Amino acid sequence: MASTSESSKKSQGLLHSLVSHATEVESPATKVYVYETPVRLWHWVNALCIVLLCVTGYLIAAPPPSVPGEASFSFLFGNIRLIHFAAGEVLALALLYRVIWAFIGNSHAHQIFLPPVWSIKWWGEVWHEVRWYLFLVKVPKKYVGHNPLAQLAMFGIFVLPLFVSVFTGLALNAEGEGIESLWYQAFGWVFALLGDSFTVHTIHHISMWVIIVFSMIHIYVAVREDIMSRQSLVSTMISGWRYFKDDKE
């Protein structure tokens, strides 16, 4: 019987699974494991280089006073450019690796890059959020993987932005190396695109400023679910099992 249960629902497709995955409520006092650890090793990584990169970038944008004496005993400037540099090609092979995962790895692993939009079953549970966010519901709702709003939160004011971050930094990367380089050759279709190196730059500067102001909100609501939600969300990003707690307001 638990073998036919389990085929019908292979059977019923992705976008299937992808919608009833978004509504899925948890019981109380349970745990799950949610995050695999190449999803929680990722998110670690990718915050480290989003901290390297938007302090980097700032300076880059806004330079330090200039340091005295000789300027090949310091190398301040080109020792920012160089870790923002490095933390942005980290960030791009993570962001690929993170990509891939998506496809191999569990049912949690692709909810941040394929909202199910289609759902309007999922538009009323992300309507249901917005108002415990606002706290017009007393009551939250728990679910085993990102609620639909983190869900339409992280793909459209993360994940976008993290793409747009990572392309027009590597565009502006190989516009230093050279027109000739293979750099370019690689990522100059991105000037061809969006335009003339001051047009990449003001995209690229807003994207950062779009993920700082996310990241922002991101550890305010995780604090904020772990509290009052009674479920686990910044202690599952750590041992990847979310943890559901009584419905006590």
Second form
Amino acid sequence: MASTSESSKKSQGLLHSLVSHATEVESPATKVYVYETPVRLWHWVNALCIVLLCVTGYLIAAPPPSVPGEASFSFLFGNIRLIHFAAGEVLALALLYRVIWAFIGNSHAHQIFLPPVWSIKWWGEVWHEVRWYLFLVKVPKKYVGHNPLAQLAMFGIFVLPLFVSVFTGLALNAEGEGIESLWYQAFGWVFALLGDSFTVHTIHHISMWVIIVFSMIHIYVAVREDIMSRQSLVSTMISGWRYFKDDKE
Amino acid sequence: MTSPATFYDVFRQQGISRRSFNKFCSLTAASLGLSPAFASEIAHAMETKRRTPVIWLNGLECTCCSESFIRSGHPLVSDVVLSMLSLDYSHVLMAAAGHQAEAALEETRREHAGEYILAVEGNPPLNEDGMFCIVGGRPFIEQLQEMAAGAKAVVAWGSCASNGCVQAAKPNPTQATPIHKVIKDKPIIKVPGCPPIAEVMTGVLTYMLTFDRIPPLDRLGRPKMFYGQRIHDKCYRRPHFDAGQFAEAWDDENSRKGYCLYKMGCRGPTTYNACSTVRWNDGVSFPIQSGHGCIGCSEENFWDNGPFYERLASVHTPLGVESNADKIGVATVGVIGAGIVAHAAASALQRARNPDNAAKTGAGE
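Now show me the form predicted in complex with its partner chain, since the one above was the form predicted on its own.
Complete assembly follows, chain above in first position.
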């Protein structure tokens, strides 16, 4: 019984029970609309920005070999920084838009911002997922949104470092604009919180590596789960629909 | 010896003509970056104001601030010390010693309470009840707090007083503490640097004496006129930075061409100071101009953000291995990458070994 978007809306309550008793409950739905357009758009804009930011950011800390000739004929390093700042501002605005969407979107939209760390049952499911990845569990559970381990990883090594990157980045950008600028008035507090400019640079740099490590795991697990688990992943972030492979037609 | 009442009296007593006096006022206005109209305001202030007593205390420090101060060219330090202020106590410059000196300190504290400026070079170590720095037979922290209580304002000379400097670097065994953490109830003007530029020091004092107020300060309490921009913002090598032209070694071709020292660890982009504009030794040069990167001496934690000749700071990992962000990052990526490959192989193996499991999943258990 293939579901339609209206049946997916109807089964919201059912989906929650599906999340909690994934192995017991026979799902009536074979596909569910999970990621709304703004979430998907954010995901891919983010992905593009992160690639641009990591490449240019790495080059800013470790500049490419010197260009020959007169300084006035080249603006290579300036352009690398320009791309970094522009992509950073897009990333920051996209994050703002995503945070707003977390309030107005569907129930999955705020999942990565609020892992229920107070719930013992949720930690039990995290543990179940850990065992699944350690090959200790043969059959995975089904999840409409992120599985609990994914949710924890998204929050801990993606959302948090992303916020750190964005705020330290905006503060460093404010320094370039000058201490009298509006930028500095808006983000100068970061220096009061974290210390001198150089320390803020170091924190910004470390957060890049955390996001790179996250991205590697994220891409691997998404592809692996797409093949090994019971639900679709990669196509879900393109179309928004989650398919459950083992549900009978 | 009766001390002359106003600054102008001092000038006249020393045989300085009215004309020279006006020249001094114009030069001071220029060195403070003020418009020519302020020269007459400075002159008026000099003619009417009484000399402000200044107490200069030395805590845990190396005296480089005093050494820098006495080399000021605009205004000349002799003008500042002998004419502009009444320097009642200073280890380096006073003639008195021992009980006589301490008596002068006590006299200023009593007779000019609420009027004197307290200039502090160095900082108090708080560990072991302050016993790591003894001045006049007592821990420095006691002298500092006693004198700060009656001060009009406090000037924190140098990185020691402003942010702790080298003696506060990790692990800070003496618990050296910048003065704004022990003096809470007085306005503090931080003049960081190791040492600060001489003209910055005399410029700050001149501003305070002239306008009888503290200069506009930034978020961290530093005078904006000298610490409002990074060295990088006004560096004459900046075009090479934007072009992407860097010295790769101290003795390479690029270094000889005067390319940007960013790759050699120059801290200009993260350091707020006036070195690239005011420069040192009466405007002769500054570190970057002489081919050495900035070490960021006026910034907090500059000593912990080393090594000075590398772009990235050492990061102290819990394992105790000193590394930097990139080394840790690359190592982590390597480990995670290897883990992913191993996990993918194991996953494929499991799938190959249990094809029925996969089929079962596909068929819905």
